[in-house]
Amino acid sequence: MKLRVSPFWLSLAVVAGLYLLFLVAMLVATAGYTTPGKLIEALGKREIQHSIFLSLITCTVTALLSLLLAVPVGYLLARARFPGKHWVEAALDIPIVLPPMVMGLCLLILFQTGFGKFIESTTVTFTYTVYGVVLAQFTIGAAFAVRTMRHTFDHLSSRPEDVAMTLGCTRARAVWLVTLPAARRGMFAAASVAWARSLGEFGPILVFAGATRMKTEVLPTTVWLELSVGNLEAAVAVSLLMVVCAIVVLAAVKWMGEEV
């Protein structure tokens, strides 16, 4: 039997074959504008296997402290009906639709009112310091995480916790031993959008942590300074590295079955 493809879908089809192709040819032309033996030379050099280092650990940290958030906002959200709601969820989007350099020129006036200045005082010192370079990746990232977890918790079922409670069980003892097993591929998935936005976050990180090599330097931020320089190589190739982690956590999200 021939198949027959309708007009509407072919233009469809086309039009999403365009895109794919122009984001496979900016990576292909990337990836080939380097050798891999300047590849390794250049992640070689001492300043950048340091930001890659602490890329690693501050966007491991903001995954977890991103998850510890977006679990309870995100049942919340899905879960209860209050007054306001709708205000609610659009302010805490409110870090997805602000321009990035402007999230870090407001946590950058927040710590110099007289209530920043006192947490800095009591606690640590968040202002172009690494503690900074988490709390800028933490305050995107976590934006991303919350929507992941409502959209989990809006596709499971309220059912097998009502169940629960109906055997004795506390609303915070059902979701604990019910809700939370079933949500942990949401979790999952959560965890590592924020890993991932964290990962490729510049513009709150430059203005409120800083670029300073071997401090506050992270990968994004080292690609702006190879630039600065008109090191071409060495932007290349953290760049290339960036894509590869992008890619690895897209594809655990996907075969952990979840949507990102």
The other form holds:
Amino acid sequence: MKLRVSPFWLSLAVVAGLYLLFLVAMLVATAGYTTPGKLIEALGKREIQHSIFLSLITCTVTALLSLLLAVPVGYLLARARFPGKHWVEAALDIPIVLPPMVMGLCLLILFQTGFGKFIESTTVTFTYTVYGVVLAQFTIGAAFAVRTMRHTFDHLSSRPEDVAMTLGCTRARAVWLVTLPAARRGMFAAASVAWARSLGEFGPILVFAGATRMKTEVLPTTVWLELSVGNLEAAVAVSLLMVVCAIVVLAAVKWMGEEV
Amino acid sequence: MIRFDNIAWQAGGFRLENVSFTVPEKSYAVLMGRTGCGKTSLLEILCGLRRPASGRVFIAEREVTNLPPGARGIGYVPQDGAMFPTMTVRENIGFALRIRRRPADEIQQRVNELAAHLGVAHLLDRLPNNLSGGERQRVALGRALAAKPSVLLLDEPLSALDEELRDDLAKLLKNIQRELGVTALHITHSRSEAARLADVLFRLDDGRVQESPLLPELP
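Having displayed the form predicted on its own, please output the structure of the form predicted in complex with the partner chain.
Now the complete complex, all chains and molecules, led by this one.
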């Protein structure tokens, strides 16, 4: 049987196809710019290895912290009705809509105030330290994780939780035993989004944690530092590594069947 | 026995007012009403999932208005079964006993006994995703009955089933209620379900509940 495609769907497919082609062309061009030898040479540099190690550690810590925040906040937004809820939702989106550089500046200024100095004096120093890298990543990554968890809980019926309560659970126990196991894919997606988002974070880290080699340098900082000294091969090598990480995370989330 | 005493509840423009009625001990009561008339809200007030604006709720002569849902001694079967999606049928049915920290062999024995009674013994290791609508409702019924509640609350449990399954499950519901001697409150908008199951029939209209004559069962 001959398949007939209407001009309407065909034109939509052409638009989507052109955009995809543009994305793939960008990645292929970047990959083609370097050779495996140069890639291995760049990735062998001590500074870059430190930056890879620091990125992996900070992104993982950020992803876990983001999840700790996103699960209760996402649940609250999905299940509870309270006055001013729309304003709270809008406020939680601030890190998503504000320019990242501005977020970094806000963090920097916060830690110059009495409140910020009190926090630093009672916990750890954030400004221009690795803790600052995590905090800068967390500020933005957590907002994306909250969105993902809210979306997850929105799509899970509250009925099983109600039934669990009639069978003897408190609300908290019902959430723990029934809802959270059902939300595990969403939790994986939320942590992955926070992880991937943190991996690419540059502006807030630069402003708040600085770009000191072997100290607060993460992968996007490396790209910027290498570009600024004209070492394009190293910048491309690190960029390709980040592309691979992003594709792996995206594939893992899609494989789990969650939307991001 | 279930007793609603002057219950009032309001949400937006919708309200229930001075709702008072009593379901006699060990009877099968059916509450009928149009879709959206507040039947489910009333059942949720009885379950403790909603708090009434005023009035009191009694189960077996004990006031339960301020008790948490789990302390009311009820078994609740919602419309879609509301299975626990990550638990097997065995775990779903044994849930209430697990929460009560009963010994594993007691849980296993009760699960097996209920599963055999409800005709789901061959499904015990399946996840709810792999069950049909009728199987889900049977499992939901087993789960609700596991802790031996004095009251069984059924929220349109047959509405999502095809006619043949509906007849089978209606028969099962009535038999189970008789054998276990529980007081059942079943809400529906179906006249045929009401005619087949009700020992006592109530209608919810314009926010008020009134007892109604039993309907003749269709041939």
